[in-house]
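Next up is one chain by itself, shown in structure tokens, the form predicted on its own.
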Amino acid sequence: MALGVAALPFTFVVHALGIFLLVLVLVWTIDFRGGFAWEATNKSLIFNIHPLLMLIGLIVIGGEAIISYKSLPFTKEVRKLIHLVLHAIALILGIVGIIAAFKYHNESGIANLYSFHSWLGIGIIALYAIQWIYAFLLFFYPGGPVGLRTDCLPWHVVLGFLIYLMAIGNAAIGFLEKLTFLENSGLAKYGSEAFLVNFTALITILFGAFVVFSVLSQAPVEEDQGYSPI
């Protein structure tokens, strides 16, 4: 199913709030959180790690992965090629993220997993990883019979998008559990740093609903009907 639109101004739009969203998520992390350290006495400094690769990792570039297949005017070879590396760029960052977030919690004495946030977040970086090696696999090296990758891209597809849309809405679901800590720990519920966090919450839904527009919109240039993933 396509829209009856052009994808290029949705894609124009996705890279312009990924930009924003990076603004964003620094200026809440540096301004108002106190910035990024792997070691210090201050461990609010480990957590910051863990929403900015979360967000720039399985969000932004995840997204710039999907839609890679309508926003670059390259063979259909080398946008495979784009879109399996900027899945891998994800799924590291994804990865360094949650174990910056494991770190924080085992130096601060904080329980790990015990919220559906943290449980969510486990199960989408664990079905990228698992998505990104079968399709690497399959579709890429060495790659599986015609007949298989056919049946196949189906289902690459549909659960690429799940696991992303899941990613978008435990992105939000993350950014109010950390606020309702904050304000439990005392930050003001209609301050400047409250409404950021809402604010780039927002942003956040906003970029993977364009991410979606782009996706079901028309292609620059016709696009042929191999095996390749979206």
Second form
2 protein chains.
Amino acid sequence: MALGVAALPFTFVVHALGIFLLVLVLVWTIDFRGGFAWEATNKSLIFNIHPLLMLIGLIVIGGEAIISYKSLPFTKEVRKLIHLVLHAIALILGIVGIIAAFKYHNESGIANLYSFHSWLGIGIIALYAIQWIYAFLLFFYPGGPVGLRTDCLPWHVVLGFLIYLMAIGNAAIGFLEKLTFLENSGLAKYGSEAFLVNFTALITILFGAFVVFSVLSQAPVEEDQGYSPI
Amino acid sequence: MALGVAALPFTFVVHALGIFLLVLVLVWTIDFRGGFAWEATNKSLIFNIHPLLMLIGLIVIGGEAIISYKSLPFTKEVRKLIHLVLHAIALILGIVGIIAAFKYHNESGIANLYSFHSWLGIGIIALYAIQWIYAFLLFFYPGGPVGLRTDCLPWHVVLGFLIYLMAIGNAAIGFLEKLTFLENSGLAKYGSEAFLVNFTALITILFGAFVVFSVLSQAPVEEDQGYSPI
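Can you now output the form predicted together with a further copy of the same chain? The one shown was the form predicted on its own.
Time for the whole complex; same chain goes first.
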């Protein structure tokens, strides 16, 4: 299923869309929603940490982690290190972001874990962590036998992809869920904030698509750039 | 990114999950939501057509269309015909399902096209139609030059995949959106209907994952089963 075009232009689009996403979520959470706080009487400020960290963590840094292994002009060992460190940062931000959502719920008297967004989110973060730990042990330290690495590598790639695409989908679900709550509380359905949130969700999906294009197209240097288990 | 295991067991899981999805959506729309009607004073019966046709069409038949080209034990021409006919059925059911949503909105005085689910849905059905028409002309009738077919085939596969995964994601978004509306109107957040709808969304994503596994693993007969542009 590899695409016969160079990966590099796609990776530039990923970086640009990632910065754009960061701007969009900051405009939304700060300008429209009043900013952030870990402790506050206005509990909405605690919630705002959630979309910020999930988007920067799992989506943007997670996406950069995926393409880094393929596209950076370093040795395999260095790329592997960057790949696993970026995924670790994504995972930690994701966990803190989820804690912020629970904290907001608990302090506002809102029920936990009733929505599909929360179910899927818990599943994704658990799979993300399992995938990270398993790959660390197998491919980095202490490292498994070569045969096992060779057998597991395509699964690592495919399952990692599915987890990432579920994260993209769940981010879009989260934007829609929050917007629906706000619209039920009187926010204009065709207003500027509704447009901004929907647009951010759309750019999130586009970001995910370009991560996919980057990984499925051709690495800059042919040798030492393919997926190899060692 | 191919998986070194046989596709056949995965395709059986796809069929089983597809039947399960059909049962789940029928139980929800009939037992919990009162069934279907194209003309009715109870406008909810018009809405119910929407999740039914989208799920059977774009998701289940669309998924079967994707795996049919890879896994059925027929000649390439026959598989291609099955592939394009199933996708045509999926597309038609999807279009009728979207019309049902507009009809429900219009007759109930609900605004159209304000939610991310609707934006994404319009985008997906348009891309699905473009992908079908372009592929029909290029790969089936009248058929493009061999060089163009060879160049376009990986894009057909990758873009088709992305469109399908967006459809899976948007189905999950749709379930969540409808459930949020119902919960805002008093439906119990931890009740049996909420559980059923969330569970259906979860099985939808699992169905999509097994379609991906089926396509990325090994076809039953090696010769004449790979992706070839002719």
